[in-house]
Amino acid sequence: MRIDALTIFPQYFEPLTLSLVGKARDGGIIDFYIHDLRSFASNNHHSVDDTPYGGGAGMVMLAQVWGLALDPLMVEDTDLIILTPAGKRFDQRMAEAFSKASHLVFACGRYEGIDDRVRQYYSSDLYASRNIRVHEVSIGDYVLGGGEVASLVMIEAITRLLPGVVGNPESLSEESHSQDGYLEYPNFTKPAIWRDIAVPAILLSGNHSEIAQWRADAARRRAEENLWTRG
């Protein structure tokens, strides 16, 4: 998989050199490229924004700068992801869908966002005919300073689903959100008693069928107790 990220703060993506994602990059599972949006600005100050038409607070990112940055990346079979609080909510099903893509491009907006003509242009029939898809995505009902943090969240959630990234792929099938409405059961390790809190006795029994039933019941209870988080 190839991943490109466009941003005015390339340093935000340094965490992608660490942990599983970093190993996946080193192992050639992921090709990751960061593009500094300011390098595509034509004025002396490398400005990437201007005041909004119609008035209002804040600044809007310039379509012409984004166009210069995106044009060479919009090759056949590409998913362009525009991070915006107005986008569709990111979830595990979306992560699974994106993990099957060959090329992801993350457009990290700032200020009041990106001139909407960027979305319109790359959503046109010209690009659709080249199998280019545009997605507006949000990671939650709140506002961040920019799309970089949201991109990091999405990239980690997506890439850990790629073959060879997680050491034991079976662990993916039992984790939270692997199925709709499913939250993983609580996990414990040694010692059996810590600060007077004991591990559930069933987990020490060696009875695998009863352990499986306990875990299924615990997962269901956890899901029921956390329903409020899904509104």
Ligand code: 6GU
Contents of the next structure:
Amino acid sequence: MRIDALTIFPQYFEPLTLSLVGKARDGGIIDFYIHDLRSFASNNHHSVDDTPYGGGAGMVMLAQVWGLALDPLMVEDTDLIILTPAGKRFDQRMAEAFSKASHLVFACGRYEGIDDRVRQYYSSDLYASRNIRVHEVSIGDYVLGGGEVASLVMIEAITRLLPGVVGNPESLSEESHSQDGYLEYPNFTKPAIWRDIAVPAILLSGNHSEIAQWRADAARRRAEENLWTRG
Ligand code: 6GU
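For comparison with the form predicted alone, produce the structure of the form predicted together with the named molecule.
Below is the whole assembly, all chains and molecules, this chain first.
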């Protein structure tokens, strides 16, 4: 999978050299390219934003700058992801769908967002005929300073689903959110007693069917309890 990210703060993407994602990158499973949006700014001040038509607070990012940055990346079979708190909510199902993509482009907006004509332009029939799809995505109902952290969240959730990134692929099918509404059972390791708290005895019994039953019950209890707080 190839991933491009466009941002005025390329340093936000330095964590992608770490951990599983970093290893997948070293191993050639993922190809990352981070682009500094400001290098596409054409005026003397290198500005990337201006005041909104119609008035109001904040600044809007320039379509012209985004167009110059995006044009060379819009190759056949590309998913362009525009990060915005007004987008469709990211979840595990969306992560699974994007993990099957061949090319993801993350457009990180700052300020009050990107001139909407950028979304319109790359959503045209011409681009659709080249299998270019545009998605506006949010990672949750709160507002961040920009799309960079949201991109990192999405990239980690998506790339760990690629074959060869997570060592034991079985762990992917048993984890929280692997099925709608499913939360993983609680886990324990040695010692069997820690600060007077014992590990549930069944887990030490070696009885695999009873352990499976206990875990299924614990997972269901957890999902029910968390329903109240998750909404
Ligand atoms: Cl994608 N961007 C910003 N700026 N804030 C957000 C978000 C995205 N998702 C949730 N909050």
